[in-house]
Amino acid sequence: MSIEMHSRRRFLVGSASAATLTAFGTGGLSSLSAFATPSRLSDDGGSFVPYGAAVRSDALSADSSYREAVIVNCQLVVPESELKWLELRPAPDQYRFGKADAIIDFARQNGIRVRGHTLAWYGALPKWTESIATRADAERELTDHIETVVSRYKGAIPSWDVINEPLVDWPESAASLRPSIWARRLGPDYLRLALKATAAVDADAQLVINEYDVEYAGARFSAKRSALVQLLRSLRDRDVPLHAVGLQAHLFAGRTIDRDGLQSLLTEIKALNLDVLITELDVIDRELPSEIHERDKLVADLANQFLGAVHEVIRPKAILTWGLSDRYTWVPIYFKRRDGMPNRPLPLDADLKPKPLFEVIEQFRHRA
């Protein structure tokens, strides 16, 4: 739905929507301050790591077997695109919440938690944001967006990817931010503004910086890890609220996981008293053999390497894959196999049957 906005700072959820969201329960993260370490994504006191997946509102609505698979297998869901600016903001004075609301309502009805993705990102921005001309305009638009969206889902979304992919692919330092309207108009300060605005609206929300390409061997990936640590320390030193780091973990078959480098990063994150979430796990299988049994085994082996390296340093507070079933995956859009066979990057196949990757995730979920 679209909502005309006369004052985005004063946006209030209508009584019907508020009742729907409140019924979900707070599931909150209490008494947070800068660099706290909250963990309330599990309902069982932490005896297992909750598993979840990115979901699509249209598939949940149209595909009953997929919907049931999500209900059976997921303790968490994250909207794949429905909370991104491009979906929510067709115009500066409009918000379109219908698809996101549908996912929240689905989760509430089935006792599933929700993560929010994402509030400040260089990608998936509507064209109108290109006309943001000044620092004051950028600060107003970013802050108003966060206040409007986070206030709407306060109590329904206990964990947010506030900042997504802040660093360039080969950063020289923490200042090597991806070009975006936020970086151009606000500089590095956009990180502080986004995190503080989110905390101001929902003091119980877990605030996450989500990043990718930190697990591999090679100079570029080492530089990414170093810059990320610098960035986290800089936020800590300025007392900016932050509670966790999300490792996307889009694992590329053919790349080597740098166990020592990854574990060194995790040690630094742990020393900063931050939690770790695995937020977008899948395996890009374009380079793997055609034979399905062999390919599925290699996919599972790569995930096992990654999760094993993580678990030796820190137990993640959640493991999410970027999709549940090969029936719905972003991978073939960018990494279509040359042999013409379907990609198989996710825990369930296109027929919603579990694969070896599913078993690997289950093992680590229940590992102490």
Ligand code: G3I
Contents of the next structure:
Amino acid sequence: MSIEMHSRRRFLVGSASAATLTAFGTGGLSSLSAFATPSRLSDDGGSFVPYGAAVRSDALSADSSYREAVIVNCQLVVPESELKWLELRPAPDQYRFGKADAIIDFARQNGIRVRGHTLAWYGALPKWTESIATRADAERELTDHIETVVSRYKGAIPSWDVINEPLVDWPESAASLRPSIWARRLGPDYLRLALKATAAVDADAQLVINEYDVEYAGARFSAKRSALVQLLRSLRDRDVPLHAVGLQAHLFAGRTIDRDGLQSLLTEIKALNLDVLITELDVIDRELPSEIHERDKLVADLANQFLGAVHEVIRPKAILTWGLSDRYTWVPIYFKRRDGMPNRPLPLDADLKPKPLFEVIEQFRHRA
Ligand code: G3I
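Moving on from the form predicted alone, please list the structure of the form predicted in complex with this ligand.
Expanding to the full complex; the earlier chain stays at the top.
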């Protein structure tokens, strides 16, 4: 490594260590992660596609080596759960911002940008929302929540997953909305309401609709791609504010990437003058061989296939993985491996060492 790079890396580590003293208490940087990102580059025509990861406030607070790996590897972070209703809204008249504030303070101290996830979803809702009885109540609750949360973080969160996973798994059309209190009380209008409420509070925020399972071959996934395009078109036709589509990209090893299907979706998204973000990339490795080097390579190959197909059509505004390290991943909640071995879905292993997947993302980020 050249001296210059070394000194810049040391500088970066130094500034990060000073910063971490405030956001999550004391805790220096014991060792630099292998892939220090030399600078935080803009995604507005910058020379690299920014990379980031979902982060957990408890891990950032308790685990200094993980915190350091986030600081030196991520230009972006997204709270994995701290901005969801379940975390923010313990009761109808209560907001609980502590954990989200801690992540945003950490990010600010370390020159890392933050994505917001998520404002309108069927998931992670507190029980009291089930008692929202009327259309008027639902409109008030959803609008008040968005106004309160988005205004609190205006300027700190420039991009929001306003709508998360709006469609059922095998939709017949854009009308096949995932059952939720919002869809039940407001019908498809909840999407327009949520997007307009967010834009009304923060006119500069990037408004995103985030979806999964649009990457694969198969009738179910083709149906989801078609319904998503129909949904996007209907919003566009009614001039509903929207800037980008988030492809979650939870890639399942064992499924086949539908290159043509994915690329025609991306072509339609581009034609609607919408940007694309890769928002939750990881590889569910439950069906892959136990041998770690072979498994890591297959994980990287699948991500490479996906990112390569995307890159031929559009340059994403950002790539985020749903977690940085295998030390903290959601995958075993639902997809534990039959051999009992830990899942390995993310760019860094549980010891924060880069894997082939990190290399794939790095190479993709640097393509013109
Ligand atoms: O915070 C509580 C903790 O106090 C409690 O002791 C513990 C055990 O019950 O639960 C903790 O809450 C968990 C939360 O994650 C925070 O760790 C919830 O049970 C658990 O259901 C929740 O799972 C999250 C899930 O979304 C539901 O919100 C996953 O971590 C998170 O990775 C996952 O992320 C989703 C995206 O939002 C949308 N796209 C799919 C993605 C993966 O499912």
